[in-house]
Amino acid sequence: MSTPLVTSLPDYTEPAQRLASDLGYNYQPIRAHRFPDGEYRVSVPTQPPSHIIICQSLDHPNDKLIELLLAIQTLRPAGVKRVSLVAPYLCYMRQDKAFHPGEAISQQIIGHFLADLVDDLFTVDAHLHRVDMLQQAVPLKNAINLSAAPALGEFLLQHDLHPLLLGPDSESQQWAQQIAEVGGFDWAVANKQRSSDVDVRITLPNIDFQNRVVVLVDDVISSGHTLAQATRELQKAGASKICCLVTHALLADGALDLLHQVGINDIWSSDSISHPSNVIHLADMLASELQTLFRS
């Protein structure tokens, strides 16, 4: 059997190369050119092996899903029998039910799309709220959802902060608790009431934040409004320093400026999405999981 090849779309080259290095495999890029009308020309590695590992996060998914479709449907006729998709950020997982008549349940639709396209799927801290397992969203035997909490906790241990970890809402409790367990940190969870994408109310738990270093932890930063409001409340409560630790730095336009304006001191993220805040590389964790599966 030929050695697998690692590839990626152009915007995720460095994380994909780190994964290839940790696996001991070669890396070749998928090339994509966008025409003025928005259509893509995609070129894949020629003479590919029978097993391709595509390492590609799926932020800005409306373009990347089309690029993936074109790439994989070109690789299959070229002799590729197994496609393993490593998508540290997995898109369209939030809409897991129809909240109003006529709404598309995008988690199911995109999950089935990916299951039809690839043979294995690896992701990190998928936003699963009303389902227990990734296979319920992406119906593949090898649909594997990894946690970045150990890596995030180890990162915090390297800094002499003695922080209090705070999840900004109930959904973030799992990450706050898991990261805290790595380093024996104090942790708590706030209450969030959301009226719109940008109108958020945060109620802090009844504990003493005076002169504490607080690290806000979550799976995703998107608009930044939840963390910004949590920061304002923490400042009122007397926190001495406020930082943010997150798996996925989506950071929509204006989010980073907002977080700096409200007084967050540091923003730390994994490289699940390429961003200047990346300080935690996921390649070691991902390579270990892939090697375990491929040996089985």
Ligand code: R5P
Contents of the next structure:
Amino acid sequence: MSTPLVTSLPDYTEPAQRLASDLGYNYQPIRAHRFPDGEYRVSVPTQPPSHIIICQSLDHPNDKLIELLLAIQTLRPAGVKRVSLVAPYLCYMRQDKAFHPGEAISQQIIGHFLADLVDDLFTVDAHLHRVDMLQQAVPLKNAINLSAAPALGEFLLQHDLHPLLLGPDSESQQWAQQIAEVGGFDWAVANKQRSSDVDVRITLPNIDFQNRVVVLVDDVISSGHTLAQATRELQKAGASKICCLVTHALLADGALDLLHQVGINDIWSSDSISHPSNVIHLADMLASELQTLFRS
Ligand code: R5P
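Could the form predicted in complex with the ligand be given as well, to go with the form predicted alone?
Below is the entire complex, every chain and molecule, led by the chain shown above.
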């Protein structure tokens, strides 16, 4: 079999090139032109090898899923037999049930769409709340969900902060606990009640935050309201410094301004989604997992 080629859409060039370099494979871009009406013209590498690794995060998913569909359906007839999708951020995982009659269970629908499109899927800290395994959402033998927690924990260890880690809600317990274990940090979890996209109530656990450096840890910052409200509560409780550390810096419109307005000190993220807050590169971890799978 010929050497695989790594490719990506234009917004994810640098992380994809880092992955290609770690794997020792070549990189070539997928090009996408957006027409004024929102349609895409997508161009893939010509004469592709039989195995393509597409390294592409799926933030802004409604555009990127279409771009991926067009790219992969162009690569297949050109001789590509195996498509490995490395999507460090996997979209549509949060809507995992119909909360009201008639709602689409997006996790299942998009998961099945991807399973039909690619042969392997690697992602990081997928938001799996009511399901245990990624295969339940994306029915592929090689649907692999990695954790950025060890890398996030190592990052914190390099900073002499002696932090208290706080997950803003029960779903974040897994990340708070795993990151804390890396550095032996104190950790706790708050309670969150969400009544709308922008209306969030946070109740802090009954511990002493006075003069503590608190690092809020979560899988995702989206609107920023979860971490903004947690910051306000921590300020009232006397925390001396409040930072946040997340895997996926989705940071929807206005989120960064909101977090700065409430006075959060630092925002750190992995490069699962390209953003100026990226301080942790995931390429080493991803390359090692891909090599393990490809060797098996
Ligand atoms: C929810 O369960 C997630 O873990 C995040 O806490 C949430 O998605 C963050 O959303 P936002 O930034 O919009 O409050």
